[in-house]
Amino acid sequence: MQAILLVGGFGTRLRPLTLTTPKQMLPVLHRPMIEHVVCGLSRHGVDRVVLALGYGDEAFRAAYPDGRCAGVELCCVVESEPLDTAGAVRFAHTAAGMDDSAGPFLVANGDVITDLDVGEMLRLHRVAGAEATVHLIEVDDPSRYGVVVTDPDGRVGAFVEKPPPPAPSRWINAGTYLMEPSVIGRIDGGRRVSVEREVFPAMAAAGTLWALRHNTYWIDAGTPETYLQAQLDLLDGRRGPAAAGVSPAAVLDAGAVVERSVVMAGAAVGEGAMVRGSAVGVNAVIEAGAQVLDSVVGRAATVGRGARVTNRTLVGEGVAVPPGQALSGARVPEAA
């Protein structure tokens, strides 16, 4: 099977980190998040992933040179312009040369991280005639999402984007597709066409979207809330046997604490310095005294001497924060 990542977005949610590299290139435990996703398709047999790129593609084809990655092979085409998601499918189908007759693909926003079943999917998606399977999950607060209403049997007959409360369901799109090849002769070219506000729309009234509603593992990462919590649960344990969190290529003080937290390779954590809940990047510098609190320390940044970082404050790559300050929720530098 193959796979369409969609990872041309600019990552605004997550400056300044995104402002140097793009999203799904930023470091999850240890690696960039782009592997965890692309592993949790390989081990339902997806063997050639197509990024659909835009924003920062360079750092992808740095990261990957020779074309593999996780395993898997991987072909990156690059948008020449934003064609939103439904756009973005279409030019990944076209540009990589999918062949349509190997039946149905995935499409997977980039920054999910999911233990989905995908043949439990397919097996529906086959089932049903589907011409598309949409995955739900269920969630407490569904009003950042795609909203999905189905029938008992999974016939979807109304997606809602984002609706205003209350909402007629809790079960949102979870950013994984199966598509059949017709799907792209749904879309437009050459404009920006929405999946989410166009496509699937479309397709419910007609009676073809399916959706599986399954509540395995699922985290969107897009957020600094979410991005440090895809890293503390693989900490504590949630998806699979709990990780080392500190890196052996890091350098701890004797005197400092670090607690449930991720310290990556060359980082420096200073005498007396604490550092909890957090993720503190490759070379990054926590100097004596400092406290990193529920945050996330960038690449080659640096925490001087006595300051607090806390209440998910991103400090960006190479950003140095003066001894002795505080910041609270901050994003530092602040994005324009």
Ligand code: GTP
The other form holds:
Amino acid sequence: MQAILLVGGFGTRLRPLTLTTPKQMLPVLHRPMIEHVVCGLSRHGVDRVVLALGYGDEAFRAAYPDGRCAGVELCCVVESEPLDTAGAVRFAHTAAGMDDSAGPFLVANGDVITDLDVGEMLRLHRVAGAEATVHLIEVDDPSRYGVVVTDPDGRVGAFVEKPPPPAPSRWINAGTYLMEPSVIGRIDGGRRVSVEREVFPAMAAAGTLWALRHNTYWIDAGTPETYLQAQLDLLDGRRGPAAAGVSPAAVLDAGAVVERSVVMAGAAVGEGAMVRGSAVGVNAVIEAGAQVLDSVVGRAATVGRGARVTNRTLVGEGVAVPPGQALSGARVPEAA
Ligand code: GTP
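Any chance you could show the form predicted together with this ligand after that form predicted on its own?
Below is the entire complex, every chain and molecule, led by the chain shown above.
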């Protein structure tokens, strides 16, 4: 099975972290987000992943120079300008020379970390004779997602992006799709085309789109809150045995307190400092008496003595938070 992974977005919601590192190369626990995604796909029989790259493509090439990631063959294709989600699929399919006779292929948003059973999705797709099948997940508040209405056997009747309340369903597009090669023919070439806003609504109207409702572990790690949550879920053992948050290559002062947090290799936490519910990047320094609560400190950033960084603050790569400064829900530097 081949998969196209959409990883060419700007990741604006995670700025300033994404100003220096594309979203899927940001660390989740101790390795890049993309490795969690590719590992999940490889567990379900995906052996070749086409990376649909755009913004920050060099970072991916540099990280996987031998064209392999988590044991899977990578093929990198780069759009000269962003073509949006469907345009990117069409471009990647052609540029990677994907073979139509190979049958359906997977498409996944590169920031979706999930334990979806692709085999189950493939079975439904085949039995239904679907042209494309979408993974759906149930959420309490569907208003910021693509909401999908199906009939009892799974055929999609409507596909509505970010509907005003009341939403017609609590089942949302979870960002993993199976597509027959014929879907490529539905996507115009040479312009921006959205899977969610154009291609799937048209297919729903034509009755060729199906959905698998499957409530399994799923997170779209593209916001400050969910980027942090994806890491805390691994620490909390929500996806298997609880993972260790503190790298053996981090340096913690004997008088530092680190609770339910990720502290990456080369990072240092000083005397009397506290890190709780947070992620501290590679080579970052939390100086004595500083507090980092429910926040992300980027690679090689410094939180100065006695500073307080709280409430989903994002501290960008290499940034120095001055001693004593208090930041809550901030982005430093303030994102453009
Ligand atoms: P925000 O700017 O924070 O919304 O993030 P984003 O740019 O990543 O957009 P979004 O999360 O909505 O995109 C969903 C997935 O599609 C992500 O994995 C993106 O990397 C990817 N993506 C979005 N637009 C493009 C595009 O034009 N080309 C490619 N190749 N991928 C895209």
